[in-house]
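Below you'll find only one chain, the form predicted on its own, shown as structure tokens.
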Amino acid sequence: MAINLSQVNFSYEPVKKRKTNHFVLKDIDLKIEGKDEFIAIVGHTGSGKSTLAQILNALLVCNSGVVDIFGKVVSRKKKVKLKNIRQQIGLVFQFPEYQLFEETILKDVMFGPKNFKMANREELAKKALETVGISPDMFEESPFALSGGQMRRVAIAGILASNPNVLIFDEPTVGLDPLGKKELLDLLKKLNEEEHKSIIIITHDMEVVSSACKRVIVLDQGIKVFDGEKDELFKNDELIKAHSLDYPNSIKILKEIKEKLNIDINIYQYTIEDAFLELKRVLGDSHE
């Protein structure tokens, strides 16, 4: 097991004993594997996720609990060498701007594996370069001459070239359009599927979650709440309404079709492709 919680809590404020202490993360217990996860974490803003997220990448130490990753403990009793832990769980924030900050894109991206004093650290940035989709006559160009959505992969390349085993992605599709979100879906799907990494995304988009995630933790007022499939989230109702978690479109459009023609249709396609042909194979094609 690569990620293990164990009744973890964190307070931002000095915790005293005796007195009321505002915990963002509460008694959390969570386990992830170091490969092929694909993983949603979800809920309202001041929920804990980007907090849980820093926590499973040892930027913040909880107060209580265990925090066993890759086989060390991180506690604030006890000193632990970080470097090897955040090498192999790379954290890429929501705004990537705050990420970049050499002169070109390569030496931007060579700055992990030097570092951490990995070999061939060119190599390494050249290879993440154009995993991401970053051509090679682009590699010389200043990275705050590119669009929000190219920054975004240098700054995923970043990661990429220290060759973690997990990713940890906070809001990576938030300000990009439909397309620009499409391809980096297809991106992480590909690190998941080709490379074995585990992939842990922060959203508020349900978009997000359908389309690309196979578990889902739901986080509300920093206790998880929920921690399991999609079909199984998404087919508890009542957890749905009692967390204010919403449905992806396919679910919505297909749910309203199912009241409106009372016919008996599989709600559960989580693309608006796989919506199509559901529809299609209970309605036939004279109904296109």
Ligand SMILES: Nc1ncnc2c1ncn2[C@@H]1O[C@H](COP(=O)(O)OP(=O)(O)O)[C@@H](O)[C@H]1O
Contents of the next structure:
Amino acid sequence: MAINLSQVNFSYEPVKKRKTNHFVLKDIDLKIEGKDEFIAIVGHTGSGKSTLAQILNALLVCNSGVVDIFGKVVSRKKKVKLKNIRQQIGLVFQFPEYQLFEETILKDVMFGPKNFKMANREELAKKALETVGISPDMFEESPFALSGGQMRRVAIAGILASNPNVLIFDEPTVGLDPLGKKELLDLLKKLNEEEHKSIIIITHDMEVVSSACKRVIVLDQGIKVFDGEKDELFKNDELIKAHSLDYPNSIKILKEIKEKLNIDINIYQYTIEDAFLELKRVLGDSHE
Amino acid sequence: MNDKMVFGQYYPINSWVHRLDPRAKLLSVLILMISVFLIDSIYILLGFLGILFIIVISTRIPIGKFINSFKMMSFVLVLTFIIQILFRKDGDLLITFNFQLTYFSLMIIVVTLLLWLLVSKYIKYFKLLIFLIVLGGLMALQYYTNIWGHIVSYHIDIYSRGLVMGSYVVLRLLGVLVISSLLTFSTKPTELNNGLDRLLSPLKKIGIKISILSMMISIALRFIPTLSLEADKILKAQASRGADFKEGSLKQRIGQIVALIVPMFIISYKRAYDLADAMEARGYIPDNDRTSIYVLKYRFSDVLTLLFDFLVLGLTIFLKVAYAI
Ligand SMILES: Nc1ncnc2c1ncn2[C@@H]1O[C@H](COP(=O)(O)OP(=O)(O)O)[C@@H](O)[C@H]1O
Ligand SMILES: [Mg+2]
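Same protein, different condition: the form predicted on its own was shown, now please give the form predicted in complex with the named molecule.
What follows is the whole complex; the chain from before opens it.
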């Protein structure tokens, strides 16, 4: 088990006032594998998603409970090598393009591997840039001359270059156009399928959840209220209602069609293609 | 934005000092400061501090806040007092201390100072007080012992003027500290800025445009919390790429700081351009006359306060002249 949280509580206020503290995370239990996972963390603004991501990266330390990351227990009392944790868990913040600072793209991407004292840092950086689709003739250019979408990809390469096993993305699709969004999701799928990385996406967007993720975690006011397959979540109408979540478009449309036409159809399709195939199957059947 | 984002020393309660017009408060501070420096009798100075103390009590700002601001200045206070005592050589000679520095006392002094260097970072409270006690102990050692190889004798003379001037300096600094703390505890930075703007606006007649300056200050004040949030984000983003702002050689650390500063510059520029566009879109023209959303009005309590200030100033000037004769 790569990540193992149990009974984790966290508050931004100083520990001294613990009795009256407002806890941002409450009694979180969470297990995440070091490979092949594709998890979405959803929940409303202020539900603690970004805070959880920072706990997983050891940027924040919990007030009580156990945070075990790749066998290292992060706690306020005992110092552990945080660098190892941060190398193995890559965290891509919201609007990561603001973290660029070097003169050239290649140098910026090498910042992580250099800090982690990795041997083949240049190769790692070049490979990461290639993965995100930045062509080699741009390596020596300034990162500030790029377009917004390209900057974001370079910033993501800056995390990939350290070759982490688990990648956390905090609202990665915010501010991207539909094409940029699709490209980014394709990139994440590729990392998941070909390199067997565990991917964790924090998002509001149910389209992202439905088209890419396997497992969904729902946070509501710092409490983990759901953790399971996405199918299980979307079939649980009460849960969706209780935490005022949304359905993905494909399910919404199929649901509407099912009610209007009163036909027997499996509405739980997660991509437009699947929805189309299902419709064709059902309608084709009934026409015969 | 929550409470923590209110920066500075402002203490949010609703006392009569809080409710005063910022212009009245700024003028009061100016007048009272002048008074403090004009007073040259220690009894009047003590009386003045007594009045300040009553004002402080009446605001119900915790005394601890004031003590905290003394703490920051305590080193300076103690140092000026000691310097006055050591170097003032007029008035009556009160007492002479004879000290003997011997190899024995020298050894103990060196050992104690080394120990202090090691231990001092674990002392949380009353650090200065403990240091002074240790220092006093070392001086007492040189005063009472004369064994093991005499090196040099020296003496410290304490004169009455030294004692008096030392007390003066310390009491005056205390007065200045209380007055300025009272202002910053009871007035938000934005209020201060508005008050200054309005007080200095007559300078426009001689061609100094205070309104531009105060606009700059209020924008800067507005952006401190925003930019500190951004800085926190960048810091975390670089830390998750393995940056370590605490370890490493100087050269490495400078490299890491660049990773913080460059993004901060870019964000600040971007924000500045956005703000400039937004202001222009709403028709902001720097030199134009404009009314302010914060209308300042002198009320009865403000007039009373200012009257009181002038009374204090008049009294100190009168006493100064009377004493001089
Ligand atoms: N740096 C901070 N200091 C104090 N409170 C914070 C800080 N960051 C977030 N919070 C608070 O913690 C709660 C959870 O925030 P966050 O984890 O950012 O939620 P989400 O990412 O789900 O929108 C919110 O109530 C927010 O106000
Ligand atoms: Mg967030």
